[in-house]
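One chain comes next, on its own, written as structure tokens: the form predicted alone.
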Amino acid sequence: MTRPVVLSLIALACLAGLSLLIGASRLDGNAWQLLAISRAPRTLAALLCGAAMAVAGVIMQQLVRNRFVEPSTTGTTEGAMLGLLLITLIAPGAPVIVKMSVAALAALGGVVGFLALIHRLSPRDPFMVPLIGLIWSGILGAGATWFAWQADLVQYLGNWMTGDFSGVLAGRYELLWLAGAIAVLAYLSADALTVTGLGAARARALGLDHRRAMQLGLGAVALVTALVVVTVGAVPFVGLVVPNLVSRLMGDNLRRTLPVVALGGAGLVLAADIVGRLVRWPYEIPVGTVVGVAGAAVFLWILNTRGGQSHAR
């Protein structure tokens, strides 16, 4: 186990302990019940959500060959919201697994549409890719808002657009374990992801089925995004800033950096959730808002610091 992984695990253990201790209710005679039903599930959900979204960001960046994209800037998150709206209108009483499946398919449609839009872009202009992704995400988000307005579901859409762990209880977050499993599978496929990031021609020359790798990678990103949106709502910037920061510190060897990326994403989301619970105690600020503010600041720093341009591909 490398030193960065050990340090990340120690920091994560401290954050998890703090997360179990804070909240609107004090730990008194019903402490174990409170921990088992609310605090522990909330802490695990934040860890799983952060790790899965950070790894999904790495997969997306490798598939597109651009460091400035993530699921929330490629239409994936907005596609999942459209899918959730669709299934809510057609079958409002459908089981969660059905809603998640429809959201995953819609998220896959969103990211495929993004790939079609950037297909003819020059790789020498890396900033056009995230720009088109933001425009595509804005179009899908506007469509979702229009449908929600027509169906009087704006409040539901607001819940899906802003990640919030206040409603996470035992029995209502377990789907996120599947997102964690996908993060583990991504680590096992780290070498294939690295080769995929070299481009279609080089990947085929090295014996990799590039088309199949793209399909599996896109499917994993869509499924992780749908799981997170269905369970807690969208959490932006995790898949963007964490992989970029880790890449600057440790390089581009995914076999070495993916565990740190996953632990870093888990730590970022859990720390943001703790901050959201403390700033206006006993009230809460949604984690999506805290991560959005912090992530935007870090992203601007990445863009403006020395090496930001050369860091893009």
Contents of the next structure:
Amino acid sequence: MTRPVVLSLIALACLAGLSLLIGASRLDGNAWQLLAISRAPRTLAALLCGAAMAVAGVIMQQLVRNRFVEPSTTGTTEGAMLGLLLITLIAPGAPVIVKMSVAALAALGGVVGFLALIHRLSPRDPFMVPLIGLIWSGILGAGATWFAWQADLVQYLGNWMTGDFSGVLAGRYELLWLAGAIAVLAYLSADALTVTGLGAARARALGLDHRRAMQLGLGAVALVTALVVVTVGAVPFVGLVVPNLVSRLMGDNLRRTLPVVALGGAGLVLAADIVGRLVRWPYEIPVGTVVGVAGAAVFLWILNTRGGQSHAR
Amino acid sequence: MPADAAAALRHVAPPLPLRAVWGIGVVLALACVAFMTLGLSGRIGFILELRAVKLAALLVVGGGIGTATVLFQTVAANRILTPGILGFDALFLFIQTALVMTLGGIGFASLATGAKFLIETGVMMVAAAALFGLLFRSRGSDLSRMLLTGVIIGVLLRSLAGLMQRLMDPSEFAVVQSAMFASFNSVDRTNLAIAAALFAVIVPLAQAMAGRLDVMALGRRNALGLGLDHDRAVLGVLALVAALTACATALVGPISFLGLLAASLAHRLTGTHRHAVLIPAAAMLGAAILVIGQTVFERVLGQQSSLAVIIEFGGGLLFLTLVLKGVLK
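Please show me the structure of the same protein in the form predicted in complex with its partner chain, now that we have looked at it in the form predicted alone.
Now the complete complex, all chains and molecules, led by this one.
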């Protein structure tokens, strides 16, 4: 293991310990029960969700060849919400796996729509791609709001729109392990991802089935996004901020950086969740709100420092 | 001298396509008549009075936003920009939330309506001027970075507002929530009068600047070459834009894409770059979109408040179409 990985692991362990100790109820007689049913699942959910979203961000950035995109700025998250909304309207009692599949398909639709939009943009303008993505997300979000408003589901939509770990208990978060598994698969195909990031022509010259890599990558991103939205709600900016910071510090060799990206995402989400639990103790602020503020601020910094320019492709 | 430059332009340019402006005016007048008269029954005097207030709000807001967008697009040298896309609605939400948070729900609610309106408008104008100033200063590098920065500032403000909303009491939150969606159903008459008075000053002012705006539309270097103090003119126009947008938003709530619809239609229908034509066309189109939309929703579909959402949706689609057609390149 390299030194950054070891350091991030140690920091993560400290955060996880803190997360286990913090909460509205005190650890006393029923401590083990509390830990097993509530605190540990919550901590694990935050770790899995953060790692998976950060890796999904890296995959998106490689596929689109732009540093400033991630699922929540490309219509993927909003697509998943629309799908969830539709299945809730059509078949409210459907099992979770069905809801998940519909959400994943709709998320895929969202990201494919985004690709169709940016297909015509001039590749020289790296800032246009995320801009179009944000507006595309906004339009899908407006569509979702309208549907929800018609069907009196605005509150439901609110639940999906801001990621929140307060409802996580044993038995309610396990789908996130699947998202974690996808992140591991992404690590195993890190080299293929790096090659995909070189562009279609060069990837083909290097012997990679570029089309197939795109399909697999987009499928993975859509699935991770849908899993996270279904279980805890949208967690914005993790997939954007963490990969950018890591690449500034460590460069672009995915085989080397992906573990750090995953650990960084996990740490960011867990830290945000801890902050959300402490700011107004014993009440909570959802992690989506905390990450939204911190992530947007860091994104602005990334965008407007000199590195942002040289890093844009 | 800018006036000379404008006069020179007038000699070269073809005669004003006034017919389009007249056509838009007729459509707007018909829409107003339809809005006032369709489905009248019961105590007609009372209903007409209610409708007249709402119609006035629609006209003021639509006209103000249409004008502001044309001015803004000229200054930004870009046809798909609006103050709304640069996070203006988020700014409004943020200020609203911050006011409720600092004054408390009761303090906020007990402010006299006129005073509250003026405070909101004032704070928004200052904040908007700061935001635009910040964005335009970095414009030298590139436009899309500035745009993206604006959009992300919007996201940041929205998240901050969300954070504050989580920290406040439910009763205070209810006060904020009522301001989150644009609504024409509960417009205060005092505020409307103030806004109308403000617009009655600013829109003619913008109209009077039409010649200078034509010169500015040629780009900074050409405008300087023609003797226009470009940077000062930009500041002046941005102040007008901030006043118009802040006032309209404080009156009914955020509508981001209405201006884009109005300005694009104005360009398309009049087929000119002359601001003497564009400004009235966009103002009337903005008003017409709102009046027609509200008429259709209230009288035909029997719904109350989805107009704003539909405008957002349609305007967003238009934005994407414009991008795809390469207007931004």
